[in-house]
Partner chain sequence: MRTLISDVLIIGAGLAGERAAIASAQAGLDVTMLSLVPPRRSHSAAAQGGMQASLGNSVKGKGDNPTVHWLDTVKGSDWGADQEVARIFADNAPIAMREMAHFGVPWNRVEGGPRDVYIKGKKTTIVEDDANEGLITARDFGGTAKWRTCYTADGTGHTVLYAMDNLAVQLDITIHDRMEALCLIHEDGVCIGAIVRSLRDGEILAYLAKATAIATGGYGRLYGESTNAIINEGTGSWLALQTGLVPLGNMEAVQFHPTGIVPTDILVTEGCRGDGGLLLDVDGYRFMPEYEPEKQELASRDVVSRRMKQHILKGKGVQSSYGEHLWLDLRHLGEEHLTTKLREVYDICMFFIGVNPIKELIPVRPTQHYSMGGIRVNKDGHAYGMKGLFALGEVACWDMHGFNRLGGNSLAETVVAGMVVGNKIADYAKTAELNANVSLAEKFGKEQTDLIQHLLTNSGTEDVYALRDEIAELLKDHVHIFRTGEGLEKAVTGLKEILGRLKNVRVKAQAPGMNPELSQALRIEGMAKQAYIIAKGALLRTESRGAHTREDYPARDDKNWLNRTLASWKIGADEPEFNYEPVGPLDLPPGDRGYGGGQMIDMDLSLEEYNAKVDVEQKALGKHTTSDPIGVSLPKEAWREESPYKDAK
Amino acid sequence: MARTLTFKIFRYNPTKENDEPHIDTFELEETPRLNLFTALHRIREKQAPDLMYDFVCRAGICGSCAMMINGRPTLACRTLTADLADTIELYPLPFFKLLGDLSVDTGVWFHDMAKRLESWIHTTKEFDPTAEEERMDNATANKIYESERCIECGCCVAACATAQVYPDFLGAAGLNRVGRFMFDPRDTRGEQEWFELVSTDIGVFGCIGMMACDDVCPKDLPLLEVFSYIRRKMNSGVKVAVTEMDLT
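In the form predicted alone, what is the structure of this chain alone?
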């Protein structure tokens, strides 16, 4: 016999006059292989046409449908109701600007983070459109590929204790982006430049090591390995900085 699921959903429209944050309760009959993305669609179609949430790909690729599901940040399209209790609580991701109900604006934060980190390959070489693409060994290419698999869903930042206290903290997504360019042999930034960019309390040394980001990442990125690599590089940067200090 199919279960009747109870959804307790956070509701608040900041653009609506006199609206206050509250919880609305909905009931829905469970069907085989039902995921939360489809469940929310059914609730909006039949019960709450003004319910706000984000979606694009429906396949765990775009990261748009990230939300707090029973207290854990994850993707609605990748979450089956069969794996949850009869009562399901849905809240928007913390940290990011709330647009309404379960919808948050992750785009502005990720755009600003990319600009802060100068997320492009830095090189002194002139671009030659006729030249053969630079080759790299498979191990290096795989490291870059693993970092590039980030879908910028924001789950890691939402789960991060440091990010909730320091809004300028780069978070796992930002540090993973740094690691991606550190791995890339085409990027000519030196250890001192990386040191000045991320060796602060809002950079790699702001991480307190709880690794909640690693627990909730829907793409299972090797975040621990990336952070360890960056810390080792930063230790080299410390040595460079001390060597270049004017002690006279």
Given for the second form:
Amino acid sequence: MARTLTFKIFRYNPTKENDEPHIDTFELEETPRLNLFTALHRIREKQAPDLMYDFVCRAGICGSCAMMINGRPTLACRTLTADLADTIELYPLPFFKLLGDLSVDTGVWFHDMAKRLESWIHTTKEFDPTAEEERMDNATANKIYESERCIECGCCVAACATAQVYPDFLGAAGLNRVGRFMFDPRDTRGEQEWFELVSTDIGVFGCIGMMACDDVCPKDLPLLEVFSYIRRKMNSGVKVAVTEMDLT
Amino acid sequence: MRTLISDVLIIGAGLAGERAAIASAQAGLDVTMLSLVPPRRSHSAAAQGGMQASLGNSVKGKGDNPTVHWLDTVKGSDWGADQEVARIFADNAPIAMREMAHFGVPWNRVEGGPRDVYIKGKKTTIVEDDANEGLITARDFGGTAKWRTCYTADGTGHTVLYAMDNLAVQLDITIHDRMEALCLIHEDGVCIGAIVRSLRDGEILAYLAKATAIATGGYGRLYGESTNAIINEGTGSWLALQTGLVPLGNMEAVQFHPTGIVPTDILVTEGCRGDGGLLLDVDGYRFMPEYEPEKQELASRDVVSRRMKQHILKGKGVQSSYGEHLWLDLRHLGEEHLTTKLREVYDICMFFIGVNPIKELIPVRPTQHYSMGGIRVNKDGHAYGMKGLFALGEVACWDMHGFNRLGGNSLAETVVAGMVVGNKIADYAKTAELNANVSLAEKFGKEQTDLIQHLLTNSGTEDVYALRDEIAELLKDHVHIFRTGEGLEKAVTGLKEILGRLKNVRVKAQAPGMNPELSQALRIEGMAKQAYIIAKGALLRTESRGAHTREDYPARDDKNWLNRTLASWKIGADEPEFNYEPVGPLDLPPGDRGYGGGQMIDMDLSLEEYNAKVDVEQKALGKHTTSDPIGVSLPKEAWREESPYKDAK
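Could I see the form predicted in complex with the partner chain next, after the form predicted alone?
So here's everything in the complex, that chain up top.
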């Protein structure tokens, strides 16, 4: 017997005068292998033509569709209704600016994060189109790739206790990005530069170690490993700083 | 209406758009990028398998060079490509890969020494050259003579897009995301910008620029069942078409990828077969070697898709509640390979269809994947019929793919065209005058606000989503892998009827702001008209070439059809206009591809006779004069030095 699913969806349109945040309820017949991508489209196209949400690749690759599904931040496209109870509660991700209903502005936040962290290879070398590429050991390439796999969906930040208190906190996505460039031999930033970037309470020392980020990351990024790597690096950085102070 | 001005306006911020924006920014120009979505969510990010470039670092790529890459590309295109453009591409691809390494892409690298791989179904040991340790490595892809596809596991589009966007952030390039261009602003055949709708709050704005470039990707979503992201609805090609002046090239050339998963139509990369994956039928029988003894699973995509469909029609498909399919077998590749080099594939199978590819077979069938057709541009990327308008990447018909593109060639095209065309855009913008004609912008803006008002208050009863689905059904039923005159007539008639109903579309959602139903309604005319051009173009082309397969005209007809379809739609006209131009200068004479079988009708002109008419006929159809004369980038008969021609008499 097919189930009738009940969707309780957070609604709010900030561009609509006098609109108040509220919950709308929709019913939908469950079909085999139904995921939330298809379910939300069916609701929009038949019941609520103004329902706002974000999907792009619908394949778990682009990171657009993260939302709170029964209280947990995750990707809607790859969530099957078969894994959920009859009633499904959908809320937008907290922390990010709400654009409307289930749509939040992760794009601008991640763009600003990239800018703050100078998320690019720092090098003085010019590209020489006639030269062979600089060599890299494949294990290093794989290690960079592990952190590079972040799809900027925002689940880690939405799940993070520190981020809810300190809006400037870099979050797991930000720290992971720092790790990605620390691992990269092409980036010339030294210990002092990394230290200034992340050794603060909105950086690696703001993390209180609850690791909800690690629980919810849809890409299973090695966040624990990356954080401990950065902390080890930063601790050695602190020693450098203390030694320098002693000398003066 | 707010009006924003920059030197260069780039519509679309995927790989091609961003690389072109970077070229202009590096030339000291002020650039604005518009995108439907944050740049890193562009469909470029979903590309898995890799980028073709003849670096020749892997032992299985030994002896590779741009000429061999070019040969594979021209054959892959079934001689429909512009051979000079394919050459520009092949020559620049290695530079683009190295440049991306410089920008931060963690390409997989050569590891010296022996390793086990699967080639043509057999486990084989290859020994990588220690001297190449640490250089960019490559995997095998279909339709290629060498292992040439550079990759980062199966997240290549993702890593290249992230590296590109990092650089765009570093250069502080202005990005306005969640913006949809609705029309171009133009006068006397010169483009001066675009009218844009904000998908955040519904605001209508004008963006004016000296040069405008469209890089919005393909039109795969017209088919409904497609591997494409849901934003690939032909919005960029519609911008060009609706001017009435710019033709779209080869819209009937649509690629079906052999391995979309069933259901959901999500792609699993060609890298699966490149790394040794096999196609099996309902009996568990590996059928491809029977049809294609030489290339087997790794013939070009048009050929493999056709063979799969042919095999299903023989009664060898697997029945399912989602229709018939075949199997992709990756089990022998083993857990380590599937959870590292094919990790996205593993995740997609596990999450979306509950199949563990380490132990189970993956249900696959050919699914719409790529748009070879698009805005017709010259080799500089400059659009026919409109000055100051450029197009690049999948939205463009540049045209290096002809009637079938090779796997790994489109992702590579984005960065190569981004570099080559990007520089041409910058050159153009450096000398062009800004035409800040605000009253012209107001006129185009008013047309759009009137259209929006009409859609919101129309008394008609047509539902935009139902129309979208009807368009998709017609294309799926009649303009798919195998096409017939009879079926195409049905599609053309059906689409014509839909075109007549567009005026009755009414948007139910009245709320201000994003209004997703209004967005769809603003796209539907472009979708219907492009679908019509695809179907009509396919009906008119009475031959089979690459992905365009006519059961009633099975031969490739080089006598009558060695040409490119150009379709334009004059403002107010009931029907599009179809013209045909030579494909470009020919250097490699039309011949057998070496796979796919099929008949050929030979051309009756000599190469010299054909080449003599190329430039004149193309210019008569709106091609602008290029910065270098036609043909200078196509070295004469370089292919004679390469296998299989080298040893041939």
